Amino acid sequence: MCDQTFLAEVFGPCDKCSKDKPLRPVYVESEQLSYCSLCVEMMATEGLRENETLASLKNEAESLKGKLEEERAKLHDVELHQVAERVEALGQFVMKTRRTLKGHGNKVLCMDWCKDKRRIVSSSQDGKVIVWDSFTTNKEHAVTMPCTWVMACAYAPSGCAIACGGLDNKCSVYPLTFDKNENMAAKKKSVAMHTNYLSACSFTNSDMQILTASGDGTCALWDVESGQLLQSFHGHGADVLCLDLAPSETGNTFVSGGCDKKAMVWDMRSGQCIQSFETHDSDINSVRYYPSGDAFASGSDDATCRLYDLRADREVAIYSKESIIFGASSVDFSLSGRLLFAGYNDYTINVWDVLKGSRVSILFGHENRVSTLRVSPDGTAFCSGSWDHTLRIWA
């Protein structure tokens, strides 16, 4: 997707061969070292016993995965929809477009709500990042990025800054002020630098740290003030497309999804993957935590959305219908967690009953594929962005 390649963030002498090369962090007996990619490959084969090959080790890893799945299956005693049979069905469901935000000149790729429940930031293929007042539909700020395909944007928790990035491989932070004549581009701060496109970004619970996901197959945690890499997360086998931070105030975990069909849960303090789920049949485009933080949903190009329970360590529900053949691009939960909103490539938004697994509504309005969808912080509305160049607010 991205034909630009930038130097890796860490460049210097390798701790093994001492040559100046792009470096990767590796852990040897819990000590972090910086090795070049050649030394990493050599280290991977150093511990091989006689008659062992990388292929045989891969086969062993696959058999261990199979045994883990068998152990998980033993605990699978009941389906979620069976437990939910006694739960009362949802009543009449009516939602429609209340506002349409027009101003982008090309596909809307990402959006995020401000904590004030009113302002929205959106990014587009036209290279523009716009801050909107969702009540009046007025544009409050606009930034032109140095590249097109601005694939990620996020509002800072304080509401005083936005972050964005895309094919420039960077995550840039812009402070927001009330001065309409101020040149925002002059105050831009480049925080994160990946070796491929930036696919997603999210501030942590403060304005001082930001999480990023990239087409280089990694996620990373950065210090906003210094631009320093605090932690990197290696484990995906292909482009990472999405991430979501755990909802608790002290949340030290996040979930990511990517082109390797895996959803992975990470510990931000150690940089280690603590849970991994691989049940989708295609790229995972979106992941979102359940409001309690005990589960998360994913949306995939395989035309399904899935619910994973972290305590049960397994998939507990699939949201799909035979008539749905287009991929799900974005998912989000209602504030109560009873509804799952999912935007699809067939221009529709499907609303699912999380407990019963049934579809309760289809929302029509967009004239091209729905690319992004977020429920407002107070749960009274949600906003969707589309390749038809518009955003719509539904309630």
Second form
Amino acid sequence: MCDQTFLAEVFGPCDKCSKDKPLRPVYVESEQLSYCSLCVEMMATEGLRENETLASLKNEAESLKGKLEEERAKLHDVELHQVAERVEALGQFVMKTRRTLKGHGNKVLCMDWCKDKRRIVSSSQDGKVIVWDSFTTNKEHAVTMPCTWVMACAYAPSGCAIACGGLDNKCSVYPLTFDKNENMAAKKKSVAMHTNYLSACSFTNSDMQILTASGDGTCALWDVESGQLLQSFHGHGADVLCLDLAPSETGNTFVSGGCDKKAMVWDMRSGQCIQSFETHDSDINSVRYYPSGDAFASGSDDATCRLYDLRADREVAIYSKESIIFGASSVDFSLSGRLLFAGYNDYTINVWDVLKGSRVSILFGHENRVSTLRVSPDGTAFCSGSWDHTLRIWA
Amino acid sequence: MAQDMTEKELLKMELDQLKKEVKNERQMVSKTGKEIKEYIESMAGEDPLLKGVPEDKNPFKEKGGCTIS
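Now the other one: the form predicted together with the partner chain, given that the block above is the form predicted on its own.
Starting with the chain above, the whole complex follows.
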């Protein structure tokens, strides 16, 4: 340099570390401060360090996932369909629509059976929640929610109440009354409060507790009477779309599926995630425990359904076909667990042989997406709800 | 809430979860798969959708054909 400019050194306490050092002018959010040269350097590289931390976290996560895969692979000595090689193949299935429940004015989003194996509650985009007698197709109760897109509904174990919610971010419980003079909406109780939409809800073994899943990425357990939050479940990295409680014999766990492509199994008492599975390529729309509680199935926007074995801690079957390109919105098992019914966005219901991995039947009938599907409590029939405004009972 | 967390916080949460899971106990698929198969075989006889139910016994098959007490 031929023309040197000499910096006039200002000496004094640094605005950041307070040490007495030669100072440099620094602009932080258009305010002029004086930092010592060390703090100037640290500030300049801060952005860099932040990125490094993020990258190193990502690397650590990737390597742990790899390790987890390795551990799981060690036990993957055989495929499920190989175990089932000598099981008799299933014959032709004849399943037809036996009842069509008409009455919703818009897309049916969710349904649930009552333990009496006869009544059904369903909820719709227009805010209506209807209780049906599926034998006669009569509507027994109807209530209009203050919000649209009631994405979740559930029947209480006693059969005396229903729970529902959606875009209102809440889960509300309505006692069912047969008194014609009573307005159902009058006795409504708000139980759960989330910070985003309610995607799923389920009573636990009694009318006293409700489990909810939400677009805010969490699941939560609530006391119905007081509305108190009993436990919350954090772990999903995006909206939680579905949940299912383990059959009562297997203990206090439940499984949830989300937009982060993960299915997570939770301990209801501790709030801890016990196991998680990330093999789907897209949102998991539905999860359902296998009847024995040792496994669960999932349905996803990646057009596949999968079976996860909880004790082997891995995915053990994929139910898919090249011709099936639309997402599976809901899944449920037949009583023995041999059949998996799955409703799809291409308006069909596919019936899968759980053991062999093959499709045994396609059911046509709905005129729009199948959004919800549940097998009746005694396994005699299953009900599907659709964006075509109807519900169908198949047997 | 997942919606309020930064990318870093989400990653940390995932990392903590993975560290726990690596330690889980697992069993061989040949054993657990066999148990799934055996469960199905033991319950298959009572599965109405699998075996089919005679028309007169199933309340859904014939509309109005059954009286429920």
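Numbering follows the first chain given and starts at 1. Keep in mind it's a predicted model, so treat the numbers as computed, not measured. In this text, rigid core is short for the largest set of C-alphas that superpose within 1.5 Å between two forms.
Participant: Is C36 displaced by at least 2 Å at its C-alpha between the two forms when the rigid core is overlaid?
Facilitator: Shift at C36: 2 Å or more after core fit.
Participant: Inspect the rigid-core superposition and answer whether the C-alpha of R374 shifts by 2 angstroms or more between the two forms.
Facilitator: The answer is no, as the C-alpha of R374 shifts between the two forms by less than 2 Å after core alignment.
Participant: Core-aligned, what does the C-alpha of K19 shift between the two forms, expressed in angstrom?
Facilitator: That residue's C-alpha is offset by 30.7 Å.
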